[in-house]
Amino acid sequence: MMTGKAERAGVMGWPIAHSKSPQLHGHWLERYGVDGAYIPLPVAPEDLSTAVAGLKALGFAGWNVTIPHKQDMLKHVDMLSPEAKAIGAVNTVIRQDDGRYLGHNTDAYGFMENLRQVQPDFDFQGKTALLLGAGGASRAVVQGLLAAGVRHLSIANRSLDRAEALAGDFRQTFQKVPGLVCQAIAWNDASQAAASAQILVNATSLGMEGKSSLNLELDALPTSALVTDLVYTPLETPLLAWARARGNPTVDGLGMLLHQARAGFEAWFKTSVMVDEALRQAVLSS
């Protein structure tokens, strides 16, 4: 039951009907009895400026941002968090106490919190990681891993130029970290790099329903290496099924979505929430 004091938030994108965010946040609103609302906000690219001005005028607590607005939102907020600057995109906007709006990015937080929840004993400090893919989601992975203490990161991508640009950006961001290696490698060199990897992350769409599987020979990967896949449709991708069968610790990609949402919800509605099996089932059944 909402009152006239209800806080309002939502998710902005184009299109937006596919988003699971309304079900996710709706579960928390109901579960914790929050006086608030979270709604889908379909906004065409040419209407972005007008839409943001309207939400600010209405005093929205904030909103999530998805495709195709994540980069453009950088220009429409009053201030940016260090995470948004490093990743180069905004996925969460939060109204501040003074009425200004902060552009934030919770994807790196969501990525790392998912790993820590599922594999709480894994220590990231000083580890060597192999990242497959150099798209938008990869920026959050790199930010999260390097901030957590990973000190040797190889980024494999079919377009080597794109991987080199990504590695170069984060070498600059973390330039004060002694001994840090953040490098691009050719896609076909990932098999060799797997031999020394203690963390393997798939940030490509390969393995998603309707897409082809990863076409990489990864048998050299140690069975102690942590394996995670950002894809969560299906929940157990071919990569995760392969890793689990050989005894590697694994983490599926759904938890990243859930944890990145938690940071925004708690900022907007001033209510602490849990990421648990009830939330996973609520999102999976939507």
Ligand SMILES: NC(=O)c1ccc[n+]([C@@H]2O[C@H](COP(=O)([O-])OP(=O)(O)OC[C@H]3O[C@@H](n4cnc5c(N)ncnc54)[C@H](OP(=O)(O)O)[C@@H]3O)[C@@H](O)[C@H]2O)c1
Contents of the next structure:
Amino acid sequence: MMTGKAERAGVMGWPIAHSKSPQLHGHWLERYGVDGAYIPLPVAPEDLSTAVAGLKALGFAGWNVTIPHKQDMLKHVDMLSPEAKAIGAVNTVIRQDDGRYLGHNTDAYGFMENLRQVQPDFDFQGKTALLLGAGGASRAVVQGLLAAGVRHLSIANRSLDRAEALAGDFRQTFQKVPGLVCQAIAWNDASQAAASAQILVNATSLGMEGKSSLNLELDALPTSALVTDLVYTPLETPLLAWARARGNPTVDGLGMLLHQARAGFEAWFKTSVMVDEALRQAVLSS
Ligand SMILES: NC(=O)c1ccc[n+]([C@@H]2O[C@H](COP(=O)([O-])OP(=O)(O)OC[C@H]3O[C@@H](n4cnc5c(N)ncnc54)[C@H](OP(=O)(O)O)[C@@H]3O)[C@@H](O)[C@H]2O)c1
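What would the structure be for the form predicted in complex with the named molecule, given that what you showed me was the form predicted alone?
Time for the whole complex; same chain goes first.
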């Protein structure tokens, strides 16, 4: 039940009808009895600045940002967090105590929190990782892994130039870290790089329902390596099924979505919430 003091937030994108965020946040609002609302905000690209001005005028607590506005939102907020700057995109906007709006990015946090919740004993410090993909989501993975202490990261992507640009950006961001290796490798070299990987991340869209499976030979990957997939439809992708069958620790991608959302919810509604099975089921059945 809302009162006149309810905090308001939402998710801005175009289109937005497919978004799971309203169900996700709606579950927490109801479960924790929060005086607040979270609504879909369909905003066409040409209306972005008017829409942001409107939400600011209405005093929204903040909002999530999705395709196609994540990069454009960088220009529409009053200040940026270090994560938003490093990743080059805003997925969460948070009203500050002084009324200004912070552009933040919680994807790296969501990615790492998911791994930490499911594999709490895994230590990232000094580890070697292999990342497949160099799209928008990969930027958050790189930020998360390097900030967590990974010291050797190879990025394999079908389009090598994209992996090179990504690796170059983060070498710059983490230039003060001694001995850090953050390099692009050719897609076909991923099989060889798998032999020394202690963490394997799929951040391509391969393995998603309706798309082809990952077409890489990864048999050299040690069975102790942590394997995670950002794709969560299906929840157990062919990569995760393969990894689980050979004994690798695995983490599915749904938790990343849930944990990145938690960071925004807690900032807007000043309420601590949990990512648990009830939430996973609520989102999966939506
Ligand atoms: N779990 C979560 O919370 C979460 C969050 C964000 C994204 N995701 C998922 O992560 C995946 C990537 O998202 P994104 O935003 O980074 O997408 P994106 O920017 O479109 O990037 C797609 C990536 O997949 C690669 N790719 C596509 N088709 C390929 C093919 N046939 N062979 C080899 N590589 C191929 C692309 O390589 P090129 O550069 O060569 O095109 C690129 O690296 C999506 O499935 C998305 O649903 C999950």
